[in-house]
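A single chain comes next, written as structure tokens; it is the form predicted on its own.
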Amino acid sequence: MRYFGIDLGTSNTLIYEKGRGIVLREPSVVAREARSGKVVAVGGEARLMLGKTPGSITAFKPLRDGVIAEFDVTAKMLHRFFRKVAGNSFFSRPKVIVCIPYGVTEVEKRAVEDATLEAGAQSVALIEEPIASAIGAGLNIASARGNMIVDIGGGTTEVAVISLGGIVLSNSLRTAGDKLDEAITGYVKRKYNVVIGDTSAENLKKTIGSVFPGIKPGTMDVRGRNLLTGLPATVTIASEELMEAMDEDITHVVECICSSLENTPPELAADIYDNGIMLAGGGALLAGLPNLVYKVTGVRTHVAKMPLDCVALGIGKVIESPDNTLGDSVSYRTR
């Protein structure tokens, strides 16, 4: 029997198999054909079409705030992915654990569960994201002591407050690192009136961005297309303009955190206070993050060895661990 862990996130799919670890990672993105609908790239093949394809193909993400927005085009990247990472031994339908954020609905859920099911799974199980954020970044989250855990993905940020095994308290916002990356374009189109991709807004918040002053300055040459004459132009971004384009978008984002540690109750409070905040997810790799949380809240905050894995190492914990004593809530579903 082969046991399959998903990270099915809005920017990137991660899958953890029993035994192997981490065996496949790509963008959650496809490109079909527009009239017949089949689908004709997956993954990091079908994002270098992002923003380049023909009348005839359209690429884009299934995947929308971390919930599924396109079920069958996310079944078949599945499928595609299945077979990827099982070669010619896909005769052997996997037993599969896949995250959800927190607080999704139970339509959203069935959705995910359906999804996997159609690719190909012969049972599905769902795991809180928290949850195995929290495993994947090394938290005793067994234990009679507060951690929070804030995992910032490509559709969602996730604040939860753990102990016991449980999620004490959770906050999810629909605003992460695509909001960023939107928030990049509106800004050089406002300012200098050039439009470019979200590809390009990405490499130049990974490249340049930062989010607290003095942190990694520097500039970036960005290509794009003129509003006003309609042809080919090239801008030079600073840093600092980066920071004044996420402001409002961190700003959300910090204030969630702030709004959670206000919830909490208080010797859970100073649990946290004594262990630190811990970010994980692609966005705790935005330069300057952990110094402005910390500024905000005077809470020291950490950043995981591994924040692009957390969750797939968080479900590999609990699909590797004796018995499944580390998912005890995880209940297999099955057509």
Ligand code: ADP
The other form holds:
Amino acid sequence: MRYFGIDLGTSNTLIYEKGRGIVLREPSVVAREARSGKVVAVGGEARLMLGKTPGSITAFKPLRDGVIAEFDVTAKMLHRFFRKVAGNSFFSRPKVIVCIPYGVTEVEKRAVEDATLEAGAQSVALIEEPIASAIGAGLNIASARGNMIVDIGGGTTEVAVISLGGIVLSNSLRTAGDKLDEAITGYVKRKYNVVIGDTSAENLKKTIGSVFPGIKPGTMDVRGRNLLTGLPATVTIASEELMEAMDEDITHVVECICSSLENTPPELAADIYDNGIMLAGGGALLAGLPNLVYKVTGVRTHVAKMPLDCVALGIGKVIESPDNTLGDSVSYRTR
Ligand code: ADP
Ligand code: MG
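Let's see the other form, the form predicted together with this ligand, since the form predicted on its own is already up.
Below, the chain from earlier opens the complete complex, with every other chain and molecule after it.
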């Protein structure tokens, strides 16, 4: 029996296979024909079409804000990803664990399960993102000590305090990587009258983006379209400008961490002061973020070793654990 773990993220989908490790890493993007609704490409191939599609094809992110906005499309995307890793051997329908954001509703949970079964799974179980993320980041979640994990993805930021294998407290924010990209786009438009694409904004953020003075300074040229002339234009953006552009959204993220700390029961808060805060998800790679969180909270802040892989590696540990001790929190639903 094949056994898969899926991190169904708003930006990236990762698949872990028992005994093999991470077997797929693709952007959660779908391209489809506008008229027929037929899916023409998914993942990296579809991502190349984002913002560049001819009128007859639309490329979009079906999970945009951490929820399944487009159920059918998500199911089709999963189906294609499955086929990619499992070939046509779907007569041996796999067992699947899917990771979903903590804040989702029962209806949304059900939609993810349905999409997974629809895509060919024999049985499906859900695991909460903070748990998977914490396991993947190497935290000892089963201990009686409090740990704080902050997962910053594309669509959502999740702050959770975990103790004895369970979530004691969590806060979910729909401010994460995508919002930062939009803030950068808005800033460049206001300041330079130049419109840049989402992908260019994301490149700026990844290459010279920083949220703490003196960390990763630099400049980068970006191409866009001048709003006044309508002509292509190139502007040079400095790291300090991105700091200004991202300031408001980053402040929300840091405030969410602070209020979570304030609401943590005192004994667990003391543990967190000892252990530090763990950052995961792609947003954890934002230069200067651990410095900023430390400065504001006074708590040492670490970045997980492989922030983008954390969740998939965490589900991996659950499905590889022989006695499934880590799997207490998952229960399977069958077709
Ligand atoms: P999700 O779990 O929602 O799919 P991920 O954990 O895969 O999200 O993270 C994707 C987000 O991380 C995107 O917004 C992306 O721009 C951002 N990201 C990836 N690498 C970096 C980096 N080096 N610096 C800043 N942000 C990054
Ligand atoms: Mg994620």
